[in-house]
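The chain that follows stands alone, in the form predicted alone, written as structure tokens.
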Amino acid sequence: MSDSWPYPRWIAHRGAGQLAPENTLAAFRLGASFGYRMFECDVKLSADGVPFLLHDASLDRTSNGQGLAAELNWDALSRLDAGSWHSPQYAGEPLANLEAVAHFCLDKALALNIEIKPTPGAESLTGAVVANVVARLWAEAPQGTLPLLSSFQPDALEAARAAQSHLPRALLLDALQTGWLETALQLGCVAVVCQHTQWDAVSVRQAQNAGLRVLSYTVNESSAVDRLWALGTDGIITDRVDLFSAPS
């Protein structure tokens, strides 16, 4: 296994997990101030073909809008409320695209994890775009500072590796059902990324034998992020940006 693992290993999940809206700039403004610097987001396509944040296929829980984000156009979706459902002070904050992100991290040298989370029947579409517009807006990012492309779909990640080979990948996993590793492998991924409680010793060694790097979510415990640390596991994806603030 390589040593020159360029991430932090705290990630904030969806920006600062649960104490702003999720998934807008809000919500990695305030993880920052906690001290992070990777922020794990999710993104999805508009009709329009634009990367935007959103891990729900529907609108309904995180915005003022109705019915599937994919049937409408960025412009629409722009217009959008997706502060107010978490809470009054937040009214107002919009969605958030890629560009906007990719300009907020850059700015602040901050890394990023892309969930690419495609609206269903758009695995392989989502995938090579994200990987197309990713390249494009870190063209002249150092490439240890390029975000980390992680999925639960292959066919999106087969799609940003035919893409654009250079980005980092990782499989997404709920468990290690059999063959992960393997999947993970012809992929070409250089981490796998699953459920925490998933991971054991022998979970671990196979995928860091492999050159596979062992990353954990979603984390909120003092004592599971004790047991995944005594595992020699490489990175932890939290909500608990005020628990495990300013970490290294």
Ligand code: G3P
Given for the second form:
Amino acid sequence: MSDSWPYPRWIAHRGAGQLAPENTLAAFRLGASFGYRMFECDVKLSADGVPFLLHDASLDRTSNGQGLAAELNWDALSRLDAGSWHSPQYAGEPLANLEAVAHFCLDKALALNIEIKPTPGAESLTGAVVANVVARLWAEAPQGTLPLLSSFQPDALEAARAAQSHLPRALLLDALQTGWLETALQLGCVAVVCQHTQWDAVSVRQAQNAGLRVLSYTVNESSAVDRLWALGTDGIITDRVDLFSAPS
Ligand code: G3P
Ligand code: MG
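Form predicted alone already given; the form predicted in complex with the named molecule follows:
Shown next: the complete complex, the earlier chain at its head.
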């Protein structure tokens, strides 16, 4: 296992969990106000190929738009309200594109975990475009401060590697199904990020003995946090930036 893991142990899920509209700059600002130094976000492509932050394929749940986000150009997406659905205080908060998030993080020396969350059917394109945009935006960044690219979609990770092989990658899993370790190694990943209840002493040791870091999502209870640190895992993604504040 590499000694030079550059990332904080605590990662704020979608910016600030559920305390602010997910995947917006308002959420990043709130997460940072609780002391978070690393953020997870979900990134997909607009119709004109701009990487931007949105969890669902559809706009309906987290904006005042409707239908598939991937069918709109960034210019139209950028005029949507991605805050009112959450609470009146965030009315008018826009969707964020990856470039704006990069500037926010680079300005404040914050780390980023970009979950490549392709619209179905756009896995390889999304992986390649996100990797190329990250390489451009972080071109001047110091060594060890590059975003960690993660995905549930092996095709997206493979395309990211083909486009920009130097960017660190992590395989996302909701279960440790047969072949999980081999898949992560074949993709040249530096980490596996799994739903937290899946990890046990054996699987953590398997991953770490193979040179991979072990991270977990989405961990919102102290008892689960204690279990994961006792297992020797390397990172936790949480919604509860208020409960686990000012983390190391
Ligand atoms: O990246 C970890 C976590 O965000 C994966 O699940 O659905 O919250 O994107 P989801
Ligand atoms: Mg995510």
